[in-house]
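Presented below, as structure tokens, is a lone chain in the form predicted on its own.
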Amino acid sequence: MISAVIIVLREVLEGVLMICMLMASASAMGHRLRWLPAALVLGFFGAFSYAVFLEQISMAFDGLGQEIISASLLLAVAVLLIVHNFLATRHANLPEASAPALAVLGVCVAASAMSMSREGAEIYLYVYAFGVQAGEMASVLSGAAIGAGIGLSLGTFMYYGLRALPWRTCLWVSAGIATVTGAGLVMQATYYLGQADILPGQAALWDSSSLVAESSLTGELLQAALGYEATPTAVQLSLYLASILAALGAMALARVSVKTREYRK
């Protein structure tokens, strides 16, 4: 049981913090939470999809589908935060100039449906894999349900943590999180582009499996909420690096527009 709490926790604090994150954010930009149930709807499609068609994706790209999609997915949503970066900095600068409702509401609903899509297809199959057909539901439901029930509280402590900020406060606390989330999603990534040989094998620069194992409880909540990777070769680290920059890009871009239309006035 305490292997179903570790994993589920692991793949809901994954999923709910950022969303609750976005929650936060769409909120401190003056947008109602009516975007919600539109991504939990398509979340839970795209999960029960994937994990139903998995045998299809795992074969598709030569039998290496279900590492390029995963790591798609990965992608796609740190390019949405990164969005999202600049869409909350040039609020917090200007808010008369933000970016229309449609804008900031697609950037929610996306990437809060493709990550439930992702974290909910892999929670689907481990209680498949190892509740149903391994005999063990009561221990496996059990754990993950202690499990979920810990990343969701978690997650509402965030959104009203930040809620209770000051919403200028609260964007940048938000895009600083998003960072930070966004890199972890990239070295995930990595990950899966290792294991399709799109990216090149090398050997690790450290291993700090010997301070945090990546399989222990704090491993794996570091893994979900930094992309933590014990053993991270110099191309992991250099596009964990390049999704930082790329973020606080955004947000110096987002800046530098909100001060090229006020000189314009």
Given for the second form:
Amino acid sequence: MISAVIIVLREVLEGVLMICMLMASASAMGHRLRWLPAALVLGFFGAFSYAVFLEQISMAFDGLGQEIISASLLLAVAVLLIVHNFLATRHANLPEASAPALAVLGVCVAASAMSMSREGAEIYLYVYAFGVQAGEMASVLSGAAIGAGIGLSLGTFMYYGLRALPWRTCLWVSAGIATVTGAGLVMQATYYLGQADILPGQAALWDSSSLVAESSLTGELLQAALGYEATPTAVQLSLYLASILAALGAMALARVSVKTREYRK
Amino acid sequence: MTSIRIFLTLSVSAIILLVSFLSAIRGYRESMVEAELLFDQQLLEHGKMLSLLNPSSLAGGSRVIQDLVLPNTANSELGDEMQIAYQIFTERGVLILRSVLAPSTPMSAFEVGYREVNFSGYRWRVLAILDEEQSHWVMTAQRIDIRYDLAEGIILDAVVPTVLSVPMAALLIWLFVSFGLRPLQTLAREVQSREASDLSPVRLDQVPRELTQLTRSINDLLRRLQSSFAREKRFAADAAHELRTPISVLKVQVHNLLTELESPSASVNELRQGIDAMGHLVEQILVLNRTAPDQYMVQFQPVDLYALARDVVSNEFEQILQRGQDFELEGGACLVKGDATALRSLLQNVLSNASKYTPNGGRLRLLVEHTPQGTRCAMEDSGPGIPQAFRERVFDRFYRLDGDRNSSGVSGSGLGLAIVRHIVDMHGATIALGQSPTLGGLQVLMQFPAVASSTTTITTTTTPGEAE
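Could you please show the structure of the form predicted in complex with its partner chain, as a counterpart to the form predicted on its own just displayed?
Full assembly next; the chain just shown is listed first.
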């Protein structure tokens, strides 16, 4: 049961924390949460399709389909989070010049649905393989329910915590969370790309397994929140840092564009 | 935060869920450790029991029978799932007794204590002990996966209800939060359902402590509103008195001036028209103030709209005659529930507008009649009418078609139709502007709601100049 808790909690946290951050951020930008049902429906549908067609997906791209699709979804969400940072910074600096609602809501719906599709499919497959097929239904389902419940509770606290902040602070904090989450997603994507031999295999720069093992609860949670990797390679680390720089760059660009606009006035 | 109810339900549910699930995990882990200890204890008990059997005598004195297998029934009371494998060795390590499940080789090293080892394709927990005479080794073993499954099965029976109870708790929280917020809804309903004129303090039974301050603040606001409305009413009355008198004096003075001058200049005539316009404007402003729906403390009575119309017509008839207009009043006695003074002002404005904007020699028609929905009052003329695009805007205060100097050349305050709309709204009636089907000009159509038949008192007002 404990392993079910940890695995499901990690998957749920990865998705829920990001979706709750987007909810708080979109609210701070003055948008209601009407996009959420659409994102949830698309996410459920995506997760179900991903799980059902997993075999076909795995066979695609010469047997590397699953790795490539997973990496693509992760990278797409990371890019959307960078776009989110641009929009949030722009709104925080100049609300009247804010992006059209369609852009903000589009980012929220797409990022949430893609994240849910991947995480949902992984949870579904885990529960199916270890619960239904291995005949451990009660244990796996209880563990999954507990993991999902804890993840959703933490998401609720995060959403209301962010909403309790002044709207501008909320946007800055959300952008900070999006930066770290996006980098974590890039780190995970590099793992899949490495498995698919798209990224070169390299020696690890260090091994922090003795400090925090990836398979430990802390390791799993750190991986979910920050993309923790105990043995990162140079390429992985570079891409992780590049992702953080891209997110910060998007925020800087938004500030510059606002300043230029004000200057023209 | 858009909803207190959703916020409270979600946050309280999340707290309960987090606390109960974390407790469940902790309980699960500790129970698993306890269960491990219990199973270890069981192995020890069985080992001790076997050591008391005196295996040498069982084996037939000094003869050692190797590979002696205990019958399966010996384990039956433990159940099929919790079978315990046994081995008994001499102090020199010769096997003299074993159960079916146990291999023929030693399950563990010949050292006292618990160990985890692999054999027969499974992982086992093995206990090795020496009997009291230190002459035999007794080894007992359990499959670890079965121990784990059994322990988890028992513990899950306690965890599952916790998991299942959370949705039920969330539902109960939702219901109780809704119940807790009821006084707030009652207060909102109480404030919302009031008449615009009702500024009496809000009184609620058993106001919760959290709402006492809010109720006090609302009552304080109502009290201040009431006194400010009273001040405004007094101001309207005072202004009427203060403004009407000097304007009347001015009118008299101009009249005298016109009489004194044999051939008054155009400027003096313009002065007279200006003073008349100012007098009209002041009257209109006062009517508008008195009839503002939020402030007008009305006690509606059944009023015969037809009689009132007749009365108003007699007042305005001189203007109609001067312009050579042809006027018809049609219909019969029709009751509407309302304020006679306000309705008089309404009819007077509608009629005066029609006459003013209809060319000399034109036709006017006022109809007051019963309809199944109530009373219909229609004023029609043969004037130029109002283009479709402006029919809503003309109800705005101080709005005049084509600006201040409109093509009709008629002076006005731009308040007439604003007053009409106010009075119509105040009486729950509707008003629509359109084209007169019979006369071709403007049609002002008003529909008043029906009056309950039990109200029989008819309030009619008469004026000194009644024509009939």
